[in-house]
Partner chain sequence: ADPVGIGAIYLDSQGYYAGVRKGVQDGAAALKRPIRLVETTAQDDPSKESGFIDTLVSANVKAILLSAVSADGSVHAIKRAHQAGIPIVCYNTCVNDTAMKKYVYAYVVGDPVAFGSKLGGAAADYFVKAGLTAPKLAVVNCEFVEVCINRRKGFETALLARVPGATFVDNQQGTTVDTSVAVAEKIMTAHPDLDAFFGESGGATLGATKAVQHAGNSKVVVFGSDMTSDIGHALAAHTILKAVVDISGKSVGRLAIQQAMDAVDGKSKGSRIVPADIGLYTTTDEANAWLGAHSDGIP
Amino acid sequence: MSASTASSIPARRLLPSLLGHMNEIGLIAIVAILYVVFGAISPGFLSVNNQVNILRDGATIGIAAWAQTLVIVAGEIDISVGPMVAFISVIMAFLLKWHLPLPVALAGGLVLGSALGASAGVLRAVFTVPSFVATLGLWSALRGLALFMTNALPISFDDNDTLDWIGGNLLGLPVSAIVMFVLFGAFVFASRKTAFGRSVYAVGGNANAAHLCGINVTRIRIVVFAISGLMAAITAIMLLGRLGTGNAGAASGLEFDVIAAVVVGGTSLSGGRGSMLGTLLGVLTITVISDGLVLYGINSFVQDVVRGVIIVAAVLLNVAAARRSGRHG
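Could you show the structure of that chain by itself, in the form predicted on its own?
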């Protein structure tokens, strides 16, 4: 074998690998461009304190986005995330206000979140209610119930050192961001290395074929929604530590940011395709855009317009990159 032939083999192996990750490479480029632009026009954007704020805001989106990735890969969607986070935070705030021990209040929130998520899964998997309709019902019911229970006022409770710690920093990083990265590692492992993760992709790719292969499609659908509810509860705990109150108006629009981060990250809304790394980069993209626009002093209404345009542009670029990699695959 000549030297030139030997050197060309790694290159031939490297090219398909790079083309298979065009989505992630494109997002890294977009984030780099955003940092250059906002670093030039927004005072304080590159400061250490602002990077910590980006991580803290990103955790609010990211924890729920890991579970939403599994839901969308399974061919479903969960739009109840925002109201569920607010409702669970209100319930936990009431439990603490009634002087129940913190572990009881937090465990109650986690169980409640899992149960609410599983109920949406049962509606989808057992009663064949489209997941958009099932979670839209939850979205409306939970938001209205939280507002009714609180009269749209924050629910305060006695100071708690543990919640203060959860809302603070550890080694210079927000505790919520550390939780987000730990959960990210767990979801990467679950999606890539476990039979459950492979089953989720199989169900999203072709549910009938997955059923014929012996996969319990009903169980997979219920479990992914239960996990989504559980992650909403963990997000509610982080929010409770950060705000120090339970607020029915909190997490307003969170479901939009979560779904946008997952889609920007390259997960197909038709199911069967997506990656946790892509979602991580999607979360970073959404968070950096929001932070940069706020620091630049853009009107809050215009922020939504600009953010929407940038998100659609990012998705179009990713779709083009995915098609290009597909042609070369």
Second form
Amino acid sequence: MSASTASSIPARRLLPSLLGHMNEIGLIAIVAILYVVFGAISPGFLSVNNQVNILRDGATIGIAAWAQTLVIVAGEIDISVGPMVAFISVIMAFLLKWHLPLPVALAGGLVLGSALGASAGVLRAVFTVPSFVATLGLWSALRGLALFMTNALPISFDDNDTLDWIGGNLLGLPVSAIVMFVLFGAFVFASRKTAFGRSVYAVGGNANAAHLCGINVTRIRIVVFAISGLMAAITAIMLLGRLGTGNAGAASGLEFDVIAAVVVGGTSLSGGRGSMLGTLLGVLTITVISDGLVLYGINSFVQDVVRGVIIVAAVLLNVAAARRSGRHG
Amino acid sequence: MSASTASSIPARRLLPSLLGHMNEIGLIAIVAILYVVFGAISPGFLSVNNQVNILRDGATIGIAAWAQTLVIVAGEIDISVGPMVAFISVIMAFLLKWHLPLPVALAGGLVLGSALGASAGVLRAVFTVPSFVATLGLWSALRGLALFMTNALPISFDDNDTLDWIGGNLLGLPVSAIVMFVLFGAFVFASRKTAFGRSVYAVGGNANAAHLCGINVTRIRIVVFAISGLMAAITAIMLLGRLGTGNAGAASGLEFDVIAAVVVGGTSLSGGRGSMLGTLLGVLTITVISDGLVLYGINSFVQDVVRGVIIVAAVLLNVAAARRSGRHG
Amino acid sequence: MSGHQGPVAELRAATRTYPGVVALDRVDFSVMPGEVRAILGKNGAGKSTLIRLLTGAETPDSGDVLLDGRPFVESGLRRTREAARRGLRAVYQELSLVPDMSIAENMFLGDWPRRSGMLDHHGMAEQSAAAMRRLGLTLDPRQLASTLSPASRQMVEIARAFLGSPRLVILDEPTSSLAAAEVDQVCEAVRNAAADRVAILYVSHRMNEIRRLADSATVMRDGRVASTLPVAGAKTEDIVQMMLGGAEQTRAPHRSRIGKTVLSVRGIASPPKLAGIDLDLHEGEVLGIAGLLGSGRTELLEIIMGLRAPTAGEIHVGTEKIQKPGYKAMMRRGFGYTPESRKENGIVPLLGVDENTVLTDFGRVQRRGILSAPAIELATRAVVERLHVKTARMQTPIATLSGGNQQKVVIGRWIHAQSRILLMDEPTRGVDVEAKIQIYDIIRALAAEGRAILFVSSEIEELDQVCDRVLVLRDGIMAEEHVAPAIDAEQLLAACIG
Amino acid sequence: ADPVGIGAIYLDSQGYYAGVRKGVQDGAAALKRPIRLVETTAQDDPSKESGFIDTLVSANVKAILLSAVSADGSVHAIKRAHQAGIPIVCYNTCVNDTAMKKYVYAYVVGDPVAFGSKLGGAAADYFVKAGLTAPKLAVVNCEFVEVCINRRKGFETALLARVPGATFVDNQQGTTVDTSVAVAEKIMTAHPDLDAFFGESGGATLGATKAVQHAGNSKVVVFGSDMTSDIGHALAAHTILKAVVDISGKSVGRLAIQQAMDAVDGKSKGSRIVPADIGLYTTTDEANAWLGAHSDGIP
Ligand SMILES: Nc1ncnc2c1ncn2[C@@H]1O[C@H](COP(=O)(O)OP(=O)(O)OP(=O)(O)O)[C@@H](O)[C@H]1O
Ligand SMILES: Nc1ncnc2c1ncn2[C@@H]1O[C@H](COP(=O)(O)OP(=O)(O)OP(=O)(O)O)[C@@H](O)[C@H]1O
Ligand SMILES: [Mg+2]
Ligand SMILES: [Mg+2]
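Counterpart to the form predicted on its own, namely the form predicted in complex with its partner chain:
Below: every chain and molecule of the assembly, starting with the one above.
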């Protein structure tokens, strides 16, 4: 709201570039606080081993979160992430079980993910079904389909060295984390340096104006959902590497973590505003909270309580920081 | 979209009242189709007994959905419904277990629900935390707290005739369904005939204009969330009547059903538009689908698939109908 | 009514700052009952801020706000309601209707009449219809605001301001999207209210309206009151000079050379508004289209751009007959379109000036498929300098610019795309005197380069300043043609009314 | 003749219930009577369970098989079915004793305390043999359902009885494989001196095993619950997973449908409790035998 704003006028002129990143700075402070607190109270939290764990867990949320950032910046939402990951991991496991070569199985999964994502995009862009509904449909249908196809049992396949390698480490870092960082670079680049990326921001900021500037709004919408499906498929590959089986019940509730990470990262649910760096820090926040709480060893139910409180507190701090810097919601 | 819109402006003038309700008419058609199909394929679907069941199941979604409609019309979202219901049912069960009189226990639950809802409202309205985040925090914290307090065990208390009556039938109708219909009347009245109700639409449609016209936007936002909490508490009472114990794991995923019902009912997630009648039909659609599929006896996993498909199809039909009637998303 | 004999509303040493701007700087201001006061000033001079302090929509950082000699009792969000209770009505510059509500409900927004505890929808509809009739409007009060054209929305808001028995009515650019006939209605309503001792504050960039209406004028510059003076005695040039603070005014340059036909439209029909439109547009020509509110000018532009399908007629671009109309295809043929509603369809508010400029053609600022920051900077700078856009940096979010500067960027994006044919719908709406003249200059300069421009405006006076030719759209056809230099505002107005 | 309608409610979407369903279906087929199964999943939610029971009642089924979500929480719903004259057969889990005596026709069960206790015994055997007097254990749990709590109680009692120095250093939730892997990895980080995991469910067992496997040359071993092919293979390898306790879903399902048909036919019963076999698998051979007998992968 417009009322009762203003305060630090001179500061703005002094440090415009720094204050433009108030959001990210606030998140870095939050992550730092979490590290200090958990470092003190959670045994083994600061060990190299655990940092590797954090990265690996982060990859599960992160890869999907990059795409979700684009989706939300475009003014949409994709809640089908969890079931999508599970479904595709199951399909790939079946393909491997039937002795298809690994590249074929993985490629099949990637294509399927993109196609499913795109189908939600088409529902949104062409048939104007709200994206919440389109992806809610996928959410329900894909989880059901995966469970039905597998009878809720894990699908195992012959041992596969490449998959084991994907589930393992490279130079001390989890392969999945490396994939996450590479994709992060790609998304930062795409969102800042390509016509597609900027069009996503334009569509989310004002779809009418974007259309009148000749941007193909329909295509942009379909593509962001296709990318979201593709990233879910990549997450499914990482999961397959880690678990060695396809599980229909896996990744349950992942969509909540992914959306929370994006929102904690400062991306606005009303579209048009958001940054990949913010999402990276959001992913880190969410992952560190989960990890630190488990290591601290408190009751897993209390963990949910603490997690809920910290997420709200993080966003609250962030909003306050943004307000001080003079940017308004 | 401004582009390529309009077309049938004359039609609009001919049948404004009928076409203004295209959405509801479409939904009635969908419900009718579901009745015909399930009546034919699902044994016992049309029995009086089962209709009573549908009403009882509908009440669980419906009561919360009336409030959610207001929340969404105000341009917000409340995803904390399920955990809120479970948490409050647990608290009321504890109060009863400690031999507090029933009215006190129930009143305590109602006050608590309103207060928790209002707290989310304050986070949104005063501290500008997005409502998705504020209620995500509650979602996580309340479920965790309920499980922690009960160790995931049901909380039983002395048999209570009044509660049993609430869980039972009156004149052949479930008491919870009667409560649902009474509340429906109240919400229809409030949303159409009171300054508060219209203010909710105004805030969702154009918060700035509402503010400039002297509507207390902050208060409206807090109150809709408080009402949402209150309705969750009423749902918790119905649940207590039905189960006879307080269960921390109950009502899981209820928020999805509730939001789906509201959205299927034609309320726009971007705020400002929606009708209680639409939500009633949305609740009916969701409930009938679940019930009919169970009775049809297909695999429970396939039920999820079919449910997902039908929800999308219902909204698709609805959008198509609205488009024909010349109203645009 | 209070027995107070002094000013209806008063500011004393009021200061209001926004991050980075002092919007009002120790301003003293007062208006007496029955007075019609114009408030003048460039975009960003602080006019709307002054108004928002009076209506209680915002609180001053320091200083006092008095209504009828008494300060506000309430603070914060409850102030607007108190102001309304004390007889203050306002039409804000930004749209203040709720799109999915009926006209009647919008009329009484926040203060709906009740009968036995329930909202009185019937009474609301009747009172709304009566209020609209006073402004010559015949809309159905049950119609949703979202189905109204921008002009009708503005009329509804004005009707809302005169509801009941106000003490002070504030109109912030009430006529920015109105055509001449509606402006007359508004003027009449203002005069009637003033005769009933209602005080009126009137913000407008249209000098001739101010001359017709106002008793006195307050000229604002950079957040301060430059002067308050009676209108009758003051010369327009002096007032403009005061607004600009001594800066030079430029005049529209000469007509350019007219070349060959680039666009011809034959028999375009789209009932119920357009019955068969013919027009030809030539290289180097600025062709104006005049018409009353709702005469179908916007619709015509939308049809030409392929945004809307006509029921009959054909469009030729150069020698080519358009077979499959489509917006993107028209863009490729060198067409550019600046829409009527800048906020809803023009700008992407959160993106910078730079990106709002290059949005029409990323191709020109890419190097091997990658957006090049220097190229974007260069392209934007070219547009910004050429059109004199006032912005601190190229990356400044466009929403923070003044309306005139936003409009220049919206025009500039088609220069970036090197469009040859520009369709401009109300390009000077809500733009201050200085920026208006700059936009006229821009349009003339573009024409001089051989571009063709179709210029739709409801402000009759500006048509003769920029256009080589003006067509009058009336009863769905091009009823008259006026060719420069024989374009006369009064004749045009008469032609529009028919 | 019209087929006999039988309602079957499965507790959640764990693989174990696929075994139960197979058992129910096979059992129904073996009875050579026309049976129409109406199946659904309660998703661990007593309110959903209650709704399904009402739905099944109106579907005119002749009996309902269910694994009660909660001993006290499911009473009301079962009472309603009973009042509608529909016999209830519990399997795996059931309502509390009093309610069971009143409303339940039969209860097919391998007692969860005994279940945990068998595994606890196996763990004690292992520690005694390995010479560990003060082993440190961590639990990967499914304790949002009551039966898992009872499994742990049985396990603890049996283990502590023979290895009094054993300590339980952590107990965290993880039932789907992906969460249990992550949780188990973190537990190992927090407790580098850990000796063993106890997995309360199939997912927990598999997750703990994977986590130890990922950690490389760790001395941590796993005692687990619920057989599946993967768990069978891991047990056959016998490097990490040392013992698995299991109640065959298939046999439970078969017993349950049998009881349901008895109820439909109005047969009277002596004892309500129908014991299901609790199997303990501790060697490679036993694991391979299980795998051979369950080649379709359904437990
Ligand atoms: N909500 C706001 N936040 C930040 N700055 C604002 C806000 N509202 C106004 N300003 C700034 O305050 C100054 C005065 O703005 P104001 O809207 O009062 O100008 P105006 O005279 O009404 O201009 P116009 O003719 O364009 O309507 C401008 O520099 C403007 O950018
Ligand atoms: N009742 C309506 N429902 C839907 N759209 C409308 C309605 N009235 C106007 N519009 C649209 O709003 C836009 C502007 O309306 P307006 O009447 O101002 O434009 P116009 O008919 O082109 O006349 P003008 O000459 O004033 O531009 C047009 O696209 C018009 O089609
Ligand atoms: Mg202004
Ligand atoms: Mg127009």
